[in-house]
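Just one chain follows, in the form predicted alone, and it is written as structure tokens.
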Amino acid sequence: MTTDPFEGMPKIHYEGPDSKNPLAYRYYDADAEILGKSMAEHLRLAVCYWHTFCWDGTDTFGSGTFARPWQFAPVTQAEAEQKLAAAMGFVERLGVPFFCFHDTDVMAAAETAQDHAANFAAIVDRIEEKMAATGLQLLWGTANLFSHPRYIAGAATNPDPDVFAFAAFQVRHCLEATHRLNGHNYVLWGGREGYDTLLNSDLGRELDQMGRFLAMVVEHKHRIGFPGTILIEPKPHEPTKHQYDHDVATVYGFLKRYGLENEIKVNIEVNHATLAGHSFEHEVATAAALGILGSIDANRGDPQNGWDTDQFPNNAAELTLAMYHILKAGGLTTGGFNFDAKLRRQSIDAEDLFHAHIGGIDTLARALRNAAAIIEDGRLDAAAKERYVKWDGAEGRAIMDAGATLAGVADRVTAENLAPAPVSGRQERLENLVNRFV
């Protein structure tokens, strides 16, 4: 192979909506100002290491189809560095500022804990050098606590405390590496933190174990001085029958129970939201309302499939209202939009990686522009405020006052002869309004 597997591929630039060039952005103009910030600052785009540079196209019915020149099994240190060079070259050409990784995505294969620590440290040295040379940043790091057979019954929730300890070992090294690389966040994805059957599961014990694990992570974050955000990524099921981080609301209840609601936020994945029976908009709005909106994994599912297909986003209209709620919440601070998405198995050319990311980036850019236009128009926001206007009056404030009682509120009905009439929610009118912008 050549030293650069993307030799001959251009750097991707913005050419505008009229461009016919498939290797150009039509809507993502990094420097364009939207609501007082550049588009790049709003979106904080990232390429993921695992699907983009590790997945070979394998599925449950067939072997890999991609045969990328940087993909090896098992991986030596030299091969890990070769993959790193390919990854950084791709992200540079794409012109986005961030990348994300699991520990096992980037490092040479390891048989023992000692090998794991040494091999991971060796590749972190190289990553640091590449980041300094390219200016690329780490949006977040995370440890793979689900692929190895030791995690067959979970990591923090495993019935064996030795597995818990090994998971702590991996997270410690990855969190410290993320800190060293000036990562903006650290993600905990409990890929197998759940159960396949309750016949052999002590659900209460496993929840306590998971709470203890997260508390230890938070304590270590503060001990080493990591300034980034700790994130949990909700997912309802798959691979386990039921996962303890089912959705945003479940995660918030869990965090409240263990006193971590001010320490940990959520990394919301679009496809996980729909697998939980929610819309992406719902999960974003819920996280914003609860004060735990952190970061986004940008992808989509297939409505005809009941599993996590991790396809690249391609529908700006579907993403517009989710983007609206993100902007209304003040935007993503340390977070960003990470493309946790993978090519289809028939997209076997390396160039297809560019087409997929360009399309996903342009989709997010269009949704951002749409959402900003809705906010600037003001009518959608005004309609919601009008609907709740009486709660801002004397009667509404009195009900919400800490001294209000059920009896006192009820007595007002007879004292004032209240007979409230229903008021139209005007849903269709608002849907028509939104459609003017998408």
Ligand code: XLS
Given for the second form:
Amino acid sequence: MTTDPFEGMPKIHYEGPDSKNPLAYRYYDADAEILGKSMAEHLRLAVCYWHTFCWDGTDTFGSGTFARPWQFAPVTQAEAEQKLAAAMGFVERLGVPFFCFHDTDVMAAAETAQDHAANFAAIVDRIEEKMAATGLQLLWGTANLFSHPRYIAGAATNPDPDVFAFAAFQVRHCLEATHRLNGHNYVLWGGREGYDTLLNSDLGRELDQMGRFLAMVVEHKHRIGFPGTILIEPKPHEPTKHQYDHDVATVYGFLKRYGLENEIKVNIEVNHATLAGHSFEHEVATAAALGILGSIDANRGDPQNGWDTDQFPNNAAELTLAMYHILKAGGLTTGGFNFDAKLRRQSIDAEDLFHAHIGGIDTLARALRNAAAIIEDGRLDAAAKERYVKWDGAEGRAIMDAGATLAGVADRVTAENLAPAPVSGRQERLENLVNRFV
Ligand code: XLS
Ligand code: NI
Ligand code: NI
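Could the form predicted together with D-xylose be given as well, to go with the form predicted alone?
Next comes the full complex, and the chain you just saw is listed first.
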């Protein structure tokens, strides 16, 4: 069996917007400079292991449809190595710098803790060699704390402390491996950290368990000297009825409560934002305002379907405002854009993997170009600033001053006969302005 299932597939290059070649970028020009940084530095693109190299097309109603020889859960070390070769061959051809994985995506199957540690360590050695040979980098690692039946009732929030311990075991190994592989971040998505019914769940106790777990992860990060960022990935539900890391604002409240707001940031996934009833740009703007913007899982939902369809992004207009907020926040630092996205089940050709990623990358690149043009134009930012101009003046500063009192502020209303007049929010005018750039 060949170790390179993409033999014959070309390396993907930028050919510009007029190119008719479906296997070329039309907007993503890695070295092109946008607002003082290359597109590659802005986007920090990553391919994910789980959807792109593990999921075989299985859905609730049917079995796998992808006859890709390397696309199955690896049972043996040889299979794990075959998958690794396929994965790195693909990422290299796309010309993106990063990849992401769950521990269980990359390693040979394991039932016991001993086997888990041994099998994971064996493949991490190979990953390290591959990274050295190819120059590819790890955007983030994460432990799968939701697929194995032991996590049926959650990991850290499980009623059984032995399951908490098992989760600690997996995260310890995965965090240490991520450190060894110079990963830029470590992600925690609380897949089953929530409940199916409140009839059997002690919500307060489970939140305390989760707070404890995260504090331990942070303590271990410092103990081993991992310089990357710890990220929580919010999602409102699925597979649970309710997930505790519901959305960015909920995560921030949780971090505050457990004193972790300066230690942990968020990995925002587009489809999770929309499942929570928010726009993606709302989640980005909220994280930026709270100082916890970390990284992005790029994908999209289906407006008619209420689940995490994880499709590849294909609408640059829709992503432009989110990109605008990311740029205004100073960009992603240790984070990047990871394609947590999967093909549709009928996209059975290996070549379909290329089209999906090329389309997603070009969509992000186009949104980045649009957002940069809006910033260079300056009118949108000026309009928003103009609305608050009085807050920078004497009246606003007097209110924000720590010594200001309700009575003192109130007295000014009568003393100065205040009669503030409403001002237009000019929403349609601003919408038209944005539409000039998308
Ligand atoms: C699932 C999540 C998951 C995380 C990593 O909905 O998006 O894929 O990104 O565990
Ligand atoms: Ni995700
Ligand atoms: Ni998701």
